[in-house]
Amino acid sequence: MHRRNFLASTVGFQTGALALAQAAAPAAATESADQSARNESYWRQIRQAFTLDPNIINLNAGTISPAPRHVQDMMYRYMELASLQPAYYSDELLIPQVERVRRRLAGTFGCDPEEIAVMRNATEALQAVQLGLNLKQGDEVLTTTQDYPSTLTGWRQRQARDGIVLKTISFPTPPPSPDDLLHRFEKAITPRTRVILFCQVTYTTGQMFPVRQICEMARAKGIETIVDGAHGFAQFPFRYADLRCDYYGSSLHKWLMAPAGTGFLFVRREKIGKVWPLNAAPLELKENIRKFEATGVSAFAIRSAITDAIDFHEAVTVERKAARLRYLRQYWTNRVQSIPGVRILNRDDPAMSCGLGAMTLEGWDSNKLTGYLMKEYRVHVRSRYVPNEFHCIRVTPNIYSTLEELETFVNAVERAAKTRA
């Protein structure tokens, strides 16, 4: 197919593929986000935009969410284009498209496009900063026991290689308030603290942190802040001005529902030059955000489909999405908390939780409960363990989830409570 004809057909296809989300929008246009959250007719229409296995109830969107059908289709079309003449079309079309992706991500995040690097996931984005900062022996890094394993591994490598000091703080699940989390960081700071890394939303229970307060407190003390936004970006409304961190990394295959293997790194403009990239880049790119993208041949077609995921995200709106996610979490937690032995590890305060929820069931190991739910009810959740602290099952529905599916989950937990492991 001629390149011009291919691109023309792609534009027409893309417009038609968004019809489901766009057609559903007028039905909810006169409603507030909270009212839309309860509009089951609207969300059934949104569900039709996904290709879902009806034989498994997916309550594990926190690991990888399915991409909407039109995002999948566009990714395949980009791949088809690249396969027509890989060297030429990749160089001439797909690689330059990263600049469009960069601008769209920056517009959604609320920053300068020259502060956004397109990465493969949050781990790569965060470790670019963790391993690229100039830290020396004795410098202290502060994080929590509930930060993501790969970020903890990154600091432990620097501890072994460079002699930095890694300090982790623990906190109750759930904590009493956002201020409690802020004060725990404040109390752990010493004159040698150089960096604080923490999750915007924890991968364990979905606990949200007071990001701006922590970052402003740290900046006043000359401490740099790295925020793990893997579970923050595109789950609920915020802009960079609401965070004020120095560095931010996120995966896009979770709440933006872009193809797996997509993410981004934000670096404050004045900080770019002080961080070494993971892969060597030309020295003339020292002050250029693109130095973090020096990975050689990459999955350019997958990266191009990020813009299509943003289109879908904007068609639904992040306000409607967040309201629906909170409604779904409250729905199942309200239903199971009366079951004997159930303990909910979230608070309903919107400053402390959104779509992710977690629970424990007395008498059940979380791995065994996860296996039971899948084997007996085909319900997929994820167990989470924090050594020497707690274990739980994390329950993460998404905007394609139905109340009927959550009822199945509730019934399964009720039966498990009577059965015991």
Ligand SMILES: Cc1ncc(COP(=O)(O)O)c(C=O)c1O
Given for the second form:
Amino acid sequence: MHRRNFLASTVGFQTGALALAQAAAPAAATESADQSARNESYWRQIRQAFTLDPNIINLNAGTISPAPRHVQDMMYRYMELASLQPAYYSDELLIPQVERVRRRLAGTFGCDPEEIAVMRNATEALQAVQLGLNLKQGDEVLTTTQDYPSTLTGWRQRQARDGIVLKTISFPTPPPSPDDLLHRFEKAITPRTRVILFCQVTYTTGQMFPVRQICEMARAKGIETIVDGAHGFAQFPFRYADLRCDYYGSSLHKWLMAPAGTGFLFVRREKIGKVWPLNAAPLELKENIRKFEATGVSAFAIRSAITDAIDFHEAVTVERKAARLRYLRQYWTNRVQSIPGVRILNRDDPAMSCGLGAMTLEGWDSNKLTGYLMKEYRVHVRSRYVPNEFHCIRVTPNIYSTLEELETFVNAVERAAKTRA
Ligand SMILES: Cc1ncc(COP(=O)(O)O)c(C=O)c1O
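Form predicted in complex with the named molecule structure, per the form predicted alone context:
Everything in the complex follows now, all chains and molecules, and the chain you saw is the first one.
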């Protein structure tokens, strides 16, 4: 099939859930993002764009978010087409689409397309840099105890293999201020520190970090920065110029709501040549970002649907999305914080929290509470443990969540508080 015919055949699918999001937009067009955050009829329309299980209240969008119906439809469409003649259609249609995906991601992130590699997830993106940098015995890397297990594992492997030194800083949850986080890194730096890796937003409680301040401080000392943006990209508005890190890796199946198994890596152009790719690529590609994509046959159809997820994201707008996510977190935290035994682990400061929130309930182990909420109320949250520090439940509504669902969660916590674990 000719490429133009292929694209024409997808147009019908773009009228489904994407059209719903686009049609809902005028209802909110005259409002500020903060006003839209409270416009329940607008968000009811947006909810219709998803295929949710109505028998489960999904407050765990932070692990893998459901993709809008439009994104799912397009992914199946790409798969069906490729299945007609996999080798030919992959070569002719799906593989070349990566260039469009790259450009759209670069447009959203605010960088040159030649700095974006399309990856399968945040783990792959971040480990490509962690394992690909030239580090030698005694070189120090700095991260936090609340960084993601897969990036900690990446450093531990280098520790075992190359003798690098891994230093992890801890911080109060929640910390008193963004500056407190900056100063903790600053204090832990030694003449041997080569790299700082940290989360834009932590997976534990949703703590946001002062990315640009940390990156500028590090660069002034000749230290490279890797930012784990798994929970940053597409959750709230920012551009690369607001971060200024050397490397950035993110999942796209979280806040962009692309199909599971999608992510991207950003590498500052002048740094590309110094990072070895995870899978060997031709040496002529040394300075080419595509060397990080040398994985052989991949899930091309899933990758192509990233563009459709960006279309949906743009129809909602990241400003409205962030305002709604913040409103939902404030809504449930305000409702539960008067329940005896509840402690909220977030500060309600836009520089420190957006959609993710976390809490503990006295007398309840977080795993038990998570199990109780699912068994008794069909409410899905995530239990989070930081060894030797704390445990909590992480609560992550998304733009399809309703206030009624949050009320059910609040009632469930109220009952749990009156019940012995
Ligand atoms: C902060 C953070 N980093 C990295 C990851 C890993 O993401 P992925 O599953 O896309 O590899 C996650 C996943 O939850 C995360 O929360």
